[in-house]
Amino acid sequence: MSRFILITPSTEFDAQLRQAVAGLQGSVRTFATDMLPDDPQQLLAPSPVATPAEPAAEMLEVVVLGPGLRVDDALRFATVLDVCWPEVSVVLVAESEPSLVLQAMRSGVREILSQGSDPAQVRVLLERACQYHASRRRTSAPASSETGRGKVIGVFSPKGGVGKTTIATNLAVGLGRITPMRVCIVDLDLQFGDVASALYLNPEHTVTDAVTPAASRDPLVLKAFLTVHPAGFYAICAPDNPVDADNITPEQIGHLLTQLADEFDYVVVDTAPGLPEVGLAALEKCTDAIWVSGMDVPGARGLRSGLGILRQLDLLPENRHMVLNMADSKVGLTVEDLESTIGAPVDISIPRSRAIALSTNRGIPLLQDQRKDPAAKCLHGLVQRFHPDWHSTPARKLHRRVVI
């Protein structure tokens, strides 16, 4: 086992690092390559990280990402490495610029080393990295295993433009208050998803990264591709390029939702309009389905037809929640009319609100803004249907309509 691992195509820097390490205990193992894999295990497998249960002559303490590597690839590799083996220090060889320092810090890089540093400076930096490794090993403890599986809540509608994303993002905000950092929202409108825009996020990673082989094999790698929202939950946003959606299969989505349900208390899934294959794959994994309809006859009829088809295919989740969005008594229809057309009672009726339109344009969900508005009250009522205490509610109250 080597104490230091160096990844670089530069033979000159290899010699420079070995000269510096000559003053320290431990050996160096060099990978002469300028290509970094998505999964660090592909490089580190021949020399796995030693553990107290499996002692070795030397324990891996520092990984040096040397010159000749693309900076973006190096930062991505450091992120995954930091999640998989947080006790290992990562050193990046690059010129220290303010913007790079911030990116490196977020990626888990412990030190930035200039290529022109003399051996004495390199040795001091490596000693500091080793000290960090020792402190992390002393304070690290095995994670407690979680029992049970979280709820997977899908938001569906056969028709677009009914406010699925608005409902999904506000639901994530509300659930994030119940269980902070134990909620993840997934945008499965893979071609034209708006979750990132609705939450004012600029994600570095998307669903495309979350379904890679490395992420699908290891939940810790998957967590490296999640985007943190200030309201206390995680997000997996749709791909930036709609063409990437063609490379994502329903099987990958099903596996992704299973992984997330094992790691989080709530997984909120915002789906594309209609019933595409990816949406059906998500529906099979859902414990709860929120069906959204606008206050129009075509949309209600489409929802009734869709529910009928899914009922025949036996794909309806056990728990369903019917939401009427943008309710307006001035359009010539009543809630009772919509219930009659859909063939099911409406559980939550959200009134048309300019506050929702404003929050959408600002990228701040209404429940995050904590604005007092009738629509916010109804959205809060929807969140409460997934509160752990809700299970104690008598069954006769499960589908009581909220009257505005």
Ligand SMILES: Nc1ncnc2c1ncn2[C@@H]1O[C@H](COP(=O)(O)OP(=O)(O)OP(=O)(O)O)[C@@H](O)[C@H]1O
Contents of the next structure:
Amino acid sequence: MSRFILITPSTEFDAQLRQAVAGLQGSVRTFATDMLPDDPQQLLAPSPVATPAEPAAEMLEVVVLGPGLRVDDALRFATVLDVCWPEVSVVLVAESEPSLVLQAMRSGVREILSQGSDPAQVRVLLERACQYHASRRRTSAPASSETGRGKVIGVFSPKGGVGKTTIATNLAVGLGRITPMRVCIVDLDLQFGDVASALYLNPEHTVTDAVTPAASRDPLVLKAFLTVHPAGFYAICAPDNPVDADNITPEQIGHLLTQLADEFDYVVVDTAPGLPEVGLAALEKCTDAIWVSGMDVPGARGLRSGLGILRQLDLLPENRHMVLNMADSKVGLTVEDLESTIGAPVDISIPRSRAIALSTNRGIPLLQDQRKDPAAKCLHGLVQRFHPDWHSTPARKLHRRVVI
Ligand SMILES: Nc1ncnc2c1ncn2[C@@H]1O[C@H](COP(=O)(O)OP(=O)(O)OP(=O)(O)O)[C@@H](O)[C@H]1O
Ligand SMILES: [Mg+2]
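For the form predicted in complex with this ligand instead of the form predicted alone, what are the coordinates?
The next block holds the full complex; its first chain is the one shown before.
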């Protein structure tokens, strides 16, 4: 049995898919026909032509309903597959118009692939389909001990311009290396968010789409609204128009973060300065909060009073990570001074760095660039705090004194 089955009369698409699969493990078996079988079991019949590239031990993970099939037939067949083999991911090749997305979702189609997609996009989508297969197998396995909830890591600061977006985007890149395609960054600076610019993305969909009733009801629709970043994670960027942001409620944001935590290992949340209502809704869903301060007394004081209010409201997430950004030993302040002003120890200190300023302007986070820079080392240290093995290393205390 092959890992991928493709049904299509199009030899051109067959070649396209095989090119995309070349970097993945597993083989493709193509049924070159525009007729779908009545019974999915027919897909499992031994191939009449011996294909050495089709080892018997592979498990079927993805069925691709390619171009040249009637859409109605394809959707009907997808429904049958969903009932017979619920763990197999079905990919439909079609243009994803909103009406079709809904129909496809109801038929159990996991992904919609545009025929014009390039091999890299096809590959990412197939990887996603395989991950879905793996997660369905895991959840149907009786002995699973997984909680199924990912970490929600919010990046906050009372003051603007201290480096929240820089930290959030680098964190997404770093975590994407630990768990590829299992990370989603969300820009909750709804009015002036610049995650898209910091990641050089030109998103088709934004938070506005991700909170629509269709997306909030079904993870498949929500996934159709995510933007893939080439470094191996997803993004939901802020609305293009600040006016659209006014129509998004804190309840919708809370629900969106819950949905994402169900789907991803890590959800990274970039926020607007201060604590607007949407930020508070995010805070309630965060397992971890990264608090960012610059090296200035007013900023540190603002952070102290913000933390005090949140403590009174019992809104502080379980885990706190204090980051001192743009650290500079020549501004007449020591880490100890800042710690006593903030009222909490600093966990990570990131130096002022030209490489960071440059990376923002290029839209390539420092950790994506793999440039050797002292700031990159510190950002890497921040990423490691969220590594699944971090707590099991005895030398790693949650809070420990940093040196500038
Ligand atoms: N460690 C650093 N060294 C030098 N420049 C930095 C550093 N961290 C961030 N910057 C620069 O500071 C500017 C503001 O950073 P960023 O956009 O991440 O802040 P922010 O807190 O998200 O701002 P806002 O509150 O407006 O959303 C950017 O141009 C970025 O390149
Ligand atoms: Mg920002």
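The model shown is predicted, which means the values in this text are computed figures rather than measured ones. If you superpose the two forms and keep the largest set of C-alpha atoms that fall within 1.5 Å, you have the rigid core. Numbering follows the first chain given and starts at 1.
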Core-aligned C-alpha movement of T249 between the two forms, 2 Å or more: no
Exceeds or equals 2 Å, Cα of L69 between the two forms, core fit: yes
Large Cα move at D34 between the two forms, threshold 2 Å, rigid core: yes
Core-referenced Cα shift (Å), P98, between the two forms: 22.0
